[in-house]
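Next comes just one chain, in structure tokens: the form predicted alone.
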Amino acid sequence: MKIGIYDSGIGGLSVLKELLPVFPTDHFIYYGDTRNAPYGSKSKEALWKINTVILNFFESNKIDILIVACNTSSALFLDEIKKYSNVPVFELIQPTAEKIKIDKFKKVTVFGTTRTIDSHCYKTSIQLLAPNTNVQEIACPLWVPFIETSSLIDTNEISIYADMSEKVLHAINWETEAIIYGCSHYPFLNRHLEKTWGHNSSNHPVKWINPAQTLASLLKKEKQRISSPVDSVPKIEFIITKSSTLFTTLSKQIIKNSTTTHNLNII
């Protein structure tokens, strides 16, 4: 089966990492739009134009399913993406809302880009399934540019961690029970975030939720239904729109234990 997956840059690699064990013998095409990252601060019109370019790319490559690894694109255009595509489309928001319902969290915080937070996509999806769950939404517009440009260690480290600390402490003091990575880039900060903030102000454990893991769990259950009968060779094609040393480094780290062949192209 040929699986298309896209994001504004490196963020979707955190999604690919979770999907590889579910589809170890399939063919992935990963489109990282490194030229246009970050998406979260762009106009809706500009973002839809960018998305159509990507969707046309996948159509020409005859994929079997599409994974929208970008929360901003899902938040703004999920219905349009489904209409535009002629294959099943999966994203990160709805599976995460279903997890919140199953786990019966009463206070949940969502970190995301400005566009994702302004759309209230997570809050709406969660409260449709779990109306008694309180959802706090916090925009973190500095995080994606930092992750995309800093190699995770940079002269801006102090200021970005100060911003992270302020926002996470706000959630912790609100006595949140769970914090959702509402952007696929954010799990790359998980070692700092989850190690530093494991409990809320009442000293209750805080669950950090990676939507990529909830999606992987869903697709594992759906695999037999969605799998294409056409045989495929285990392979990963990385397509990026601008040269990125960080992307190259992280993509190699993610597939280091995989026997899947891979190549990287810049378009």
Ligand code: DGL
Given for the second form:
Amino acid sequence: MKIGIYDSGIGGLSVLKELLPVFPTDHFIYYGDTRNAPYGSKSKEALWKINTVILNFFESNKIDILIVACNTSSALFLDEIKKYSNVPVFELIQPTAEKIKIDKFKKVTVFGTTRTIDSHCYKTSIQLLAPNTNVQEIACPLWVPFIETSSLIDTNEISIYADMSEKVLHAINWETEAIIYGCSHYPFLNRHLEKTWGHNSSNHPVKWINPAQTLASLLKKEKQRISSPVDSVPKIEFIITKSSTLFTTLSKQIIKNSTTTHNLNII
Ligand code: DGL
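Switching from the form predicted alone: structure of the form predicted in complex with the ligand?
Time for the whole complex; same chain goes first.
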């Protein structure tokens, strides 16, 4: 099966990482729009134009399913993306809302880009399924530009440390039970965040939720139903719109345990 997956840049790699074990013999086409990153504070009009370029690209590549690995795009345009594409579309928000319902969290914080937070997509989807869940949404506009330009995600010298602490402490002092990475770039900060802030102010453990893992569990269950009968050659094609050393490094790290062949092109 040919799986199209896209994001503004490296964020979707955190999603690809979770999907590779589910689809080890399939053909992924990953579109990282590094030239237009970050998406999170661009106008809705500009973002729709950008999205249509990507959707047209996938249409001409005859994919079987599409993964929107960008919360900002699905927050703003999920219905339009579904109408525009003639293949099944999967994204990160709805499966995460279902998880919150199943896990019965009562106080949940969502970190996301300005556009995602302003859309209230997580709050709306969660409260539709679990009306008694309190959802606090916090925009983190500095995080994606930091992640996209940092050469070493694991560095201890995180230049946005003060901003990060302020936002996480806000959640922790509110006694949040779970924090959702409402932007696919943020799981790259997880090592640091989860280690530093594993408990809230009443010493209750905080569950850091990576929507990519939730989507991967869903797709594992759906795999049989959605798989196309035509076998594809297992491979990963990375397409980026501007050269990025960080993308090259991270994409290699993500696929290091996979035997699938891969290549990277800049368009
Ligand atoms: N990683 C994307 C998201 O999940 C886009 C972030 C950005 O480019 O601002 O929202």
